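First, one chain by itself: the form predicted on its own, in structure tokens.
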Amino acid sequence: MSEVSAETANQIDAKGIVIGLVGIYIAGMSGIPYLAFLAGIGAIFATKMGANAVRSVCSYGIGTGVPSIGMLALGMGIISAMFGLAFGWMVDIPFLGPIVGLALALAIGFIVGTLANKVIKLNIPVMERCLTEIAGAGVLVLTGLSVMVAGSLEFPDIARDVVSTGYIAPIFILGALGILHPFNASLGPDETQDRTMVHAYSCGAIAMLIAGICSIAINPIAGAISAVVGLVIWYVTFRGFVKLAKRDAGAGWVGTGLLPPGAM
């Protein structure tokens, strides 16, 4: 790490889990469709949680494992999210769905992390914890964006409006990118936590924006609100990312434009 962390992993995890779940529950159970965007905001904080875990574990030199670990997060997340929501529907207690899904993801993440360290012998001290965090972030991102699109916690609604429509594909891909890309875009000797984390916000906002556009076909007004909120968050956070990138460049910078003809 190139600097003392401004936020601890515990603080980031607490925000990701609490805000993620609160956003999901308000959006899915309030009965007010226009509040669906809150699940997207929860997904953004969960994205930051996953990106910080990727930052921690991949700082040990995993290299090409950075994109792989993001896809792993959403692989564990989609299994856990769908199981949790289906379980809540089967027992007729939808409130349990996100909690069951999160608990299952955390368990799977810990098992995978333990196998990576004890069986594959990667011997990375933070592997178990970080894969647990990444799996938890993955399920919160997928559940949050799915609930935002469907406007409901009910498994049949999500199966119909998110899975059957194919919207689960961009949610999966953009959710994974939000977790893996911030560190991948910032890695190197000058990587700093604040720059990587603000980029996590901007990547999560892109996922919220696209999911909001998808949900316009299901609930036009709520979908438009979610898309606009996602766009505003992206604009603000990406400007912050560019500002911090200039700060960390440590030298003057100029826009050179395209190379002149014959320069290659």
Given for the second form:
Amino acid sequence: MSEVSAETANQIDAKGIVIGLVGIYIAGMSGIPYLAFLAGIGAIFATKMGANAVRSVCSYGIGTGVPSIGMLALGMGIISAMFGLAFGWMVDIPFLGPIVGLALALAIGFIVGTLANKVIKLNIPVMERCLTEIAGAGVLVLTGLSVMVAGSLEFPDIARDVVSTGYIAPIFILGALGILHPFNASLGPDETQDRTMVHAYSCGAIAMLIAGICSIAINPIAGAISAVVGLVIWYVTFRGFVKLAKRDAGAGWVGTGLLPPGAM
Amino acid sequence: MSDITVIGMLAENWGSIIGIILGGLCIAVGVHFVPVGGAPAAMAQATGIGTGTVQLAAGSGLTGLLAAGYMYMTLAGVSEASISDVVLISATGAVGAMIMITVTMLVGNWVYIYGVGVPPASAKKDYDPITGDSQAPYVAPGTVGQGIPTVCFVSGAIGGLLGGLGGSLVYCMLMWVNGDPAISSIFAIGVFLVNAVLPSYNIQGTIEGFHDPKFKRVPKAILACFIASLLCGIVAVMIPGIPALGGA
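Would you mind giving the form predicted together with its partner chain, to go alongside the form predicted on its own above?
What follows is the whole complex; the chain from before opens it.
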């Protein structure tokens, strides 16, 4: 992969939010159903944004295992995403939906992060920032994949095609896995950002593939396009991941020192 | 078409918001009762069930939600559930979650006792507060207890009760608002996860049950989950269900 190894959190967030929103809008508003896969690509970049935030916050050691924070992200994300889309429908401006959902998720994420730090006293300096990013990523992943499956930004379409059919369940859990799994699988003293991030792309691509297969029941051709694009992205990024894993495995061992006396 | 206004939905559904907060607090307190051992328990080096809080909470919560959903369908069908229905539905959800968590603990104990070959023992108390059995001699050196002793088992059952009760209460409250089982259940899962993860940070991943010193941290989790549930509740009651969309 030709990725720059030291990508800052700001760059990843900017890419995740911009590509995520643009993908959702093109897929939902362009009127060309075959472009639905662009929302899935947006979701992949949002997955990467969430995975990078998980990477920063979990390197502090949160004590509960990495999966908990991914579940928290999607718990906050699902409520915000559906509220955003419903709000856009209630005021008859569907365009507002994803932005309202995102803004709400960022606000809830910041408040929950503040609660975790100030009330529960986790005292992790990046907690507020990372939970804000993770909630934003959760809402973009859920909105992106839902829009991709339904091929529309209208809340009634999404409620009928995604929620009532039950496709929301695989989208929910695969979206959460894409955010929590990359760091959970790669963590350790020799964890490198580019390897974790490539893994995030490939997890996001799996979510896109499965959502595309779900979508075949609703929009057969658009769904098939999304599934094939997801499969291709998965193949390319997973090859990249294997390459980086081999690179890091060949780098020798990393000394971590002895355990501190209190931990024995 | 959209005659549903934000303020109107809030004013109409304030009762449901209170219900969602109550449900969220039940879940938050319930998490503190479940003996979560995390990875050390999976290696029989700590007391409790060998997995994380979120997996246990999600497992028991979803079982409770399934039980509650079935009871809702049987009792209320398409009509709106009355208060006595809500009590019955929440009780069914609580029993469903309790069955799940107790079966997990029972089978886990079989594995610890007959598979790993360790006696269940708590490292936090010298004597089991319920049976009075001596614990300290049975804790293997270098570990912090093994398996699920009686007090943890009882505590876990209480945790399942509270978790299932809270989850089904949230579900019923959302059904009151939008009358759509699919949207209600997915939101109930969302509220459930937020209220299960915040307390799990409070106990830092592991707890033995109500006899554990960490249990004294409950008030902090209650405050945090009150605010988080309030937010989730306000947002969740503003989302219309399929019946409100004019049969779309």
